[in-house]
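Below sits a lone chain in structure tokens, taken as the form predicted on its own.
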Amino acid sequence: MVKNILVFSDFGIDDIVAAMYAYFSEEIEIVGIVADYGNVSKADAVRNATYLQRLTGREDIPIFGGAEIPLTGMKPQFYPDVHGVEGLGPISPDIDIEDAFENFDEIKKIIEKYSGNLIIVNIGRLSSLATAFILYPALMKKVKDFYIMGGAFMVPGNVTPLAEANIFGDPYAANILINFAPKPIHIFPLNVTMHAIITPAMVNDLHNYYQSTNNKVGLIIKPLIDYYYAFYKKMNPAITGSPIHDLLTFWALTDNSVVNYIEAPVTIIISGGDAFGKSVGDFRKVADKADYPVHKIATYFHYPAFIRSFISTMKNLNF
């Protein structure tokens, strides 16, 4: 069965890779996009949805137009050397967004069309899917289920030693999905994410394809990737690949994947000092845990079946 999504992404190179992999899914059908700051300023993820969306023909896909900022009220961070000055690595789209896309209210029309059969996937910052909580509470009870990409568990974070990016850029949203979602969310962390490796050999076999096939979809996947791989080759240069963290998101809800999670009291750390935006997890082998809400944390994927189902997806695009 298809499964209907809606996608609040701040469409840095990971989330682009993703949301090509779910464009082309047999089996995930995207029905709306949020984009949202996080990656990049809520403008330039605007802008690269649309870039998107007309690149693959996909413009029967609303886009909407969330936070600007976080719940913090800091101003938010962004990462030009991770993902790019305009959030696509050496890709600059040419395109000018007049409308402004405060148009998040018509969300709610996406949530009671697919009522009951409806996925929202979050791979960004949670400010505004935090809002949607906020807003409309018993509206989000007519979502089927939540994943989520972010939190870090017993591993060091990515943007401090503690703390990972999507929780650590408004650990205020974070803590208001935690507390007040209707179901356990599915939480994927860095734990499992980091090693959703796709190798230059990879991406090589690819962009070969591409380049016969005259495909000039996927022909953008190299540079992309290239530029994400360099990124984090300078950061670590044992790594091997390019962690594409939003992608495993995305795989896990096919019927093919297979994740294996664990069931845990969570909570976000949201006072100031070190800890700040820290996902903690109570893991103890013992009854009377702590009192927090408990959600499903992945913590294994088979990577073999990850790389067959991102190969095959990827080159059956047909344009």
The other form holds:
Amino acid sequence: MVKNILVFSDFGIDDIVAAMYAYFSEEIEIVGIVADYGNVSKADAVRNATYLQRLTGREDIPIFGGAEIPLTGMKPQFYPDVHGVEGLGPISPDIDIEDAFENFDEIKKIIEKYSGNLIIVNIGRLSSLATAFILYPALMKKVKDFYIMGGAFMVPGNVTPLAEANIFGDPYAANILINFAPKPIHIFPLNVTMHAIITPAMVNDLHNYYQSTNNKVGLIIKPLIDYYYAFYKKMNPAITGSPIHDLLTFWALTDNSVVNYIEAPVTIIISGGDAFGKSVGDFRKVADKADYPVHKIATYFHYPAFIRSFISTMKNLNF
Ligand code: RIB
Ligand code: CA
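Could I have the structure of this protein in the form predicted together with ligand RIB, to go alongside the form predicted on its own above?
Below, the chain from earlier opens the complete complex, with every other chain and molecule after it.
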């Protein structure tokens, strides 16, 4: 059965690749997009979402403006080195966004419309989603499932030695989700997403295919991923490709049977200091574990199945 998805995203490169995969997957129906700050500013995220909407001809999918700043009260930090100044690597969309997109409350209509049959996928900071929990706690109980890219459990972080970007950007928001989600969240941390590697050979193969079929949607993939790969290669010369973090979260929705999860009590460190934003799971083999809410943390996925699905879905781009 097709899954209805409301996406919360900070629209950098891996977000855009993930969204394209989702648009063209037969198992996923995106029913709304919340664009918020994170990799880029909220204004850039809204513009990138609009760019993608126009490129793919899916202007029927509504865009909602999400958070502009985190609940921590700190100034957001953006990541042009990883995602490009505007979030699309070398691509600069020539689009003016006149509207301020202060329409976040309209997500209520979407949640009501798909009540009990809607999955929320959050692949950026958690500030907007946490705000929905603050404002509409009863409504959020109507969401069927939550899938989140974020965290690093017993592996290094990517923005500090201990913390991952989506959680570090707003750990207060992350804790709201961890503590108030009505059911266990499916969490995709760096433990698994760092292995969601798309190699240059795969990108080149896709690019040749898009050139031979004159597919203007697909032709943006190579410039995006090449830019992102250059960053990762500089950070780690031994890396064999680009970890497309957010893509893994969407792919898992299409076939959960090839993902392993561990259920564990989870908390986020919100006191200042070196551990700020660190995600902690109680993985001890004891009966009396920490009294944190239990969530599902992805620990393993079947890489060949992931790649097969990515390549075949991306070669079926219709426009
Ligand atoms: O840590 C990786 C995550 O941070 C991804 O979602 C990336 O797009 C950024 O938001
Ligand atoms: Ca993201």
